[in-house]
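Below sits a lone chain in structure tokens, taken as the form predicted on its own.
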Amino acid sequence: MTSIEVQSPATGEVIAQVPDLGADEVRALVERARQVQPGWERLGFDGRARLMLRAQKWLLDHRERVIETIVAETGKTYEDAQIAEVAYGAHAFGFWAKQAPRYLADEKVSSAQLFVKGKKLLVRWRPLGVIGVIGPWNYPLTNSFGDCIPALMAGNAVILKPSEVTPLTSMLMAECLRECGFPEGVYQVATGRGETGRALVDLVDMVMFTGSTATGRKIAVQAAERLIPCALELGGKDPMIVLRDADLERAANAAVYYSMQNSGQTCISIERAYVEAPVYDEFVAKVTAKVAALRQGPGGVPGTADVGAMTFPPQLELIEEQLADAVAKGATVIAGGHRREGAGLFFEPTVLVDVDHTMDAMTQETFGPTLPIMKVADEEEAIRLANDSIYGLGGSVFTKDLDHGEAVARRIHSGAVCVNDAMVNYTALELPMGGAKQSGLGARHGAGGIRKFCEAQTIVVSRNFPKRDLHMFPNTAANTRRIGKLLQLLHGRGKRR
């Protein structure tokens, strides 16, 4: 069996080696998670429910060398880890512990159709056997193992295949649940590339892929030749509206933490600006000195750096040829716009003026720290090219008039939409967080957020007396009368509504 090396982005120094399983050592994990799966179903939702308290215990009483995981496989800062990466997973436990026998619970349903009339109808959600996570490299606890937790809480079991470039965190989560009395194979890692990945589409009930809009293609393809349901978390090019009464002092803090945090590698990160013309020399002022004081550098050290590394090397060259672009079309760059020399993987937090949708960098995904801003002479223009992107994912609005701001945020095509703040959608799970057009397929929080890990079921009882039912009528023509009659009346409700 072939090895992959994981490097820190940090340092390039190889700090661990993992295997690259085939499609046969693929096979075998699905196979021990088919066999352990109706147990931990039977389990029961307070029975998966306590394993879940006693995993979230863990993960607080072990932040320290999670955090260090983290940071040495990506290259974040320790408060990147800490606050976008611990606190969710612990977030995450608690509430799909406490929400999931309430999103998953039984529902009773009534209806007017008189052929059920007396009849018990329900809903059920069943877990649908064995889900594949298939993990992106920004955020390996939040976005890969995340979606792991209301998974397994519906009672499925879970084979996790984490980028090949950050996959020790997803390793570690595998020793927490093992201490935390989780049945051996009921959540599993699959390390590997992407023909370890496509093993996995080939074999599980269904797949929950976070990653580029034209990997998620091709897993919906190779979905969609099995008729397995499959949910896509894709890429994104948020945009941020300035209108010209918002605070520009709380709108270009936003701009910068939320463009620059985790290095701009963040699926809703601000990509792009648009400031109405009264207000524009200020902010792009503000914003300019903002950046340019940021830290940057390796930040395993609590408060030693605002932005960290790069994780996956060929963002380096995108970003590179973004900026080129946008140069040689009449962009500006006013802040950073180089790569650091030496050791790891960095790129200066950059800003860029005179641009427009000509340029990439303005339409295309870049998910780096860069933050490319544009003047524009209203609102109806900010709305018009913000929306004109294959991508709708998040975007965020800055007004003062809080009404206002709402009534902008309704005409933004994106699965989310902040007013005066940004991202902080994904932080509350009772929110769903999906994407619209280029985006994305279904959404992670919420109730659909773990009934998609399930399949409904209608289960119809019968009282034991076939003499009422319609159905058992023998073709008389007393019978032939009587459900006229009966069609009549209902005929007679539905005038009178």
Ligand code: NDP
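If you're wondering where the values come from, they're calculated on a predicted model, not measured in any experiment. Rigid core here is just the name for the largest C-alpha set that superposes within 1.5 Å across the two forms. Residue numbers count along the first chain shown, from 1. What changes on going to the form predicted in complex with this ligand:
- Fitting the two forms on the rigid core leaves the C-alpha of residue 484 displaced by at least 2 angstroms between these two forms.
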Contents of the next structure:
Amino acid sequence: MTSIEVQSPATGEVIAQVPDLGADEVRALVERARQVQPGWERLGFDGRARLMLRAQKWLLDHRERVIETIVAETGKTYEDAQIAEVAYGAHAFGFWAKQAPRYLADEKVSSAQLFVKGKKLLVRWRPLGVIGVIGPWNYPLTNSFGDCIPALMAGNAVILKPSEVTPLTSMLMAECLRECGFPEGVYQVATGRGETGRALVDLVDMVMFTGSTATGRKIAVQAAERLIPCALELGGKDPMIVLRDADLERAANAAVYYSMQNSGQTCISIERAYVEAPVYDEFVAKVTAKVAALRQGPGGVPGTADVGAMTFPPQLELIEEQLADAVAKGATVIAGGHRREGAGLFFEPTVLVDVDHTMDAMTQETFGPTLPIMKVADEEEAIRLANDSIYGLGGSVFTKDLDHGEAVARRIHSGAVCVNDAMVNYTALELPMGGAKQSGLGARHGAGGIRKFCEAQTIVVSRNFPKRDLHMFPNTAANTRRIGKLLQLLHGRGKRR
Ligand code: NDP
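Next up, the form predicted in complex with this ligand. The previous block was the form predicted on its own.
What follows is the whole complex; the chain from before opens it.
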């Protein structure tokens, strides 16, 4: 079996070797998962929740080791790993342990249909079996392992295929679950490259994928061929709208934080800003001053860096290409604009102005520490440009008029919009989080975020047994009259409406 070298993006050091699993090895993992899944399902919500709460404690007890692992393989800062990964994971264990039984409880349904009068109608949620989770490199705990938690709580076995660039956190979580007493085989990690992911999609009962729109589309096609469900959380180009009555200090702080945290490598980061003309100059001045104050570097030691490394080497070239394209079409770089010399994959926090929608930087996902800011005449232009995108993951509106902010939010075609904030919707696991347009299919979080790992089964119980039922041969004139009366009744109701 060949292996994959894992490098630290912040230092360039090789920190581990992991196996590159082929199709046969993936098949063996899936077979193992199928053997253990029924026992795991039988354990019930209480049994699974007990183990989840143990895992939550393990994660908190070992948080420094987990942060160290995430920082080592992604190059992000200590704080990015702490706030957006460990805090997420710790909350998610508790959330799904508590909410899974509620979201997946049997539902008694009453029906106005006379044909089922007197019968018991029930919907129950049954785990699909073996779930394949395919994760990206930007959040190895939150966006990869995070989806395994509800999938497991629903009673499935899970195989996680992490990005080849960041496999170590997923492997550490395997150690966590083992030490907490999860049955062997209910959570397994398939390290490898894209081919390993493809092999997994060929064998599992459902796929949860997070990553690029291009790969998401391939997975959707492969899933369609097998007629298995898939949920996709894909790219974004989240717009920020700053209206003339906004609190500019708050808007500028949000613009800088949410475009630069995690080096901009977040699907719901602010990727472009539209600012109404009267406040444009002041907003740009505030953003520029705040960006100039950012500290960049290896951020493993708490409190020492604001912006860490880029995780994935090709991202640096992509940012350079987008900047060159923008500048060639008339954009001005007013901060940053270059990769940093020396060890590690660092790109300077960058601000662009004089931008428009002819430029890739305004229309294609960048996934880097860049913020293009565009002056707009008014709110209508801002909304039109915000919606001028193939993506629709998130968005934000800044205004002191909260009702108006909400009204603008409703006009933005994306899965989530925050008013006077950005991205925080992701932390509330009660809220569905999914993309509109080419940003995805389905959602994580909320009731749908666990029901997608299940199939709905309807059960109808007939409790009385009349000698003559409407659904019974022979067809008789009496039956015809009874059904005729029913149709007459419906017809009368229709006319009254
Ligand atoms: P990909 O979408 O290519 O990869 C995501 C995951 O899918 C990885 O685990 C990858 O494995 C795996 N994979 C790749 N090809 C296949 C396949 N044919 N079948 C099954 N699994 C496959 O993302 P990249 O890592 O290449 O990033 C490219 C771009 O995607 C970024 O520039 C960014 O724009 C976007 N992105 C969006 C994310 C989000 O959160 N929405 C997260 C990450 C990236 P491997 O890594 O081993 O190739």
